[in-house]
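Have a look below at one chain only, the form predicted alone, in structure tokens format.
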Amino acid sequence: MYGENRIDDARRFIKAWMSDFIAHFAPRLYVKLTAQTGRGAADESAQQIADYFRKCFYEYFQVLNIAPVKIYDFLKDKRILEYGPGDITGIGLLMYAHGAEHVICVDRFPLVSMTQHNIDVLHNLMHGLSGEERLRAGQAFNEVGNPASGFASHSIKYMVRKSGLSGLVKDIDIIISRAVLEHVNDLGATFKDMHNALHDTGIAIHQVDLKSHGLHRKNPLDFLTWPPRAWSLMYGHKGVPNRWRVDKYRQVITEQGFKMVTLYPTALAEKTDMAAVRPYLAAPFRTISDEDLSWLGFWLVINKAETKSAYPSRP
């Protein structure tokens, strides 16, 4: 916990910040510095990733209770938003292979890279398609079905912006990340942009990770013990877990006049974990319910307030 070993907490204090510091003012080799790719750090093969891109497909429509046979004309003529895609639009492709009109990608850094190994992971993806799909997969770049050629700008478009936000007014559909949210630095900009960007009868679905990010100590919750002004020092410009809790989540998304459609936990912390850590919490947490403290994670389906949902709510 903070405060617990003041030498070492000096010592992460003084590492993190110097670390931040470079995160702030020279973004690129950061990103460089620490091989950033959105997904973790683990050595995956273009086989790998691909799969795990086309699980994060489906579960998107899991969610929304639609069934792989109605996913493209679900998404027939859609535009979509992506937060945070990490160094590989994946995802991107599979929503324009399956009817998409136009993908659109927003981040805080430059991840996006036409390595080798990202393109073969783009020709895995396009290569486990077939019919129409395959077909659309393939007209998604500069030249058809060659990733390394660029994606067209009529199919995948790809955003840079300090704040991470698109600027959009009333031009998507569908809104989606996985496990982006967690990372922003404005929770309430981050979902007013959303509340912008939507059509009046669009839906955002997010995954989102209220994990430690491997930031913990012992306590998997250890990491909500370092006060604000210390965290922000260490993490502010980094894109690590703003450490929101769900409700702060429920509190943004009713003031920015969303409806809640969908919210249920994806894994929740152990009773040991909460009662060991909760005499340390940080200011912020030290109110918050040991229901809402447990959830480490959830599933999370919008739409604006004034809309009538067609999507039930799971359990």
Ligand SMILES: C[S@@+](CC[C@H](N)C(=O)[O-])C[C@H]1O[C@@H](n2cnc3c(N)ncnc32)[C@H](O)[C@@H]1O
The other form holds:
Amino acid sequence: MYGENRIDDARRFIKAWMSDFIAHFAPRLYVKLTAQTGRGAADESAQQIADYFRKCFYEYFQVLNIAPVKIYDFLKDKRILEYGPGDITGIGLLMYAHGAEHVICVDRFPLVSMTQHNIDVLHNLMHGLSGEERLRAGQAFNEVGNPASGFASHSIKYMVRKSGLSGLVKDIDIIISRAVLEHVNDLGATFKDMHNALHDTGIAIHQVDLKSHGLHRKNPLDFLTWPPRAWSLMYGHKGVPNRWRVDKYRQVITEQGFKMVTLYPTALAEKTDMAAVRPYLAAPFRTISDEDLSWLGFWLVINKAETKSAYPSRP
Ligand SMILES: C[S@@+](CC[C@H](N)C(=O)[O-])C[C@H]1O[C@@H](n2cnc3c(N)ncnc32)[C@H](O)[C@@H]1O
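Next up, can you give the form predicted together with the named molecule of this protein, since the form predicted alone came first?
Expanding to the full complex; the earlier chain stays at the top.
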């Protein structure tokens, strides 16, 4: 826990603070030095990465309670916004192939790169499809069927914005993200951006990972003991977890006028870990209930409050 060993705290603080300097003033260099993909540092084959994207793609529709055979009808002519795609816009390609009119991806960091490995992943995704979906996947590229030629402007657009926000207004039908919201620096601003970007009948679906992302020491929750100022100086420009718990998400969802469709946990903390960390929690987390502290991830589906939900969703 923070405060138990001052020398260890100081050592960690100085190391993290110095690397945050690089992330702040030279974000491209930081991304290069840390070889970030958005999926962790594992050395995965093109097949494994493509399998990951296929799994993520189908999970969105499982949560929305849409059968695989209905996906094309559901996505047909829909405009999609994805926050934080990582280094490959693989989900964007699958969404486009399955009928979406257009996919816009926005990120705070310039992670997307067309390396041969990433091109192989796009090939794998395209060749894993058949029929109409395969044809559409091919048409997503500047040269039909050739991922190395890059995405055509009519299919997938990739934007890097310092704020990580799209700035779109009533332009989008479906917003998606996976393992992104726990990284955004201003959660309220991101939900406001979503509210602005969505049409009145739009929907947003997110998977959020509230774990420490390797930034804990002994207890998986002890990263919640660092004071906010120290955490921000150590990690403010690196896109590491903002540490907000599910109670903060409920608050910003209500503030932005969204209607909750679905919210359920994907992983829970051990009671013993929660009890051990409770006396040391930093100020923003001290009043959190045991139930909310236990959530280590969740699925969230929201829509605009002024409209009735058009999408059935898993309870
Ligand atoms: C853990 S990765 C997840 C990548 C991808 N969604 C996946 O599942 O593999 C987090 C992503 O969120 C992006 N990100 C971080 N802060 C962001 C922000 N404020 N707005 C948009 N994207 C952000 C990162 O650059 C990265 O692409």
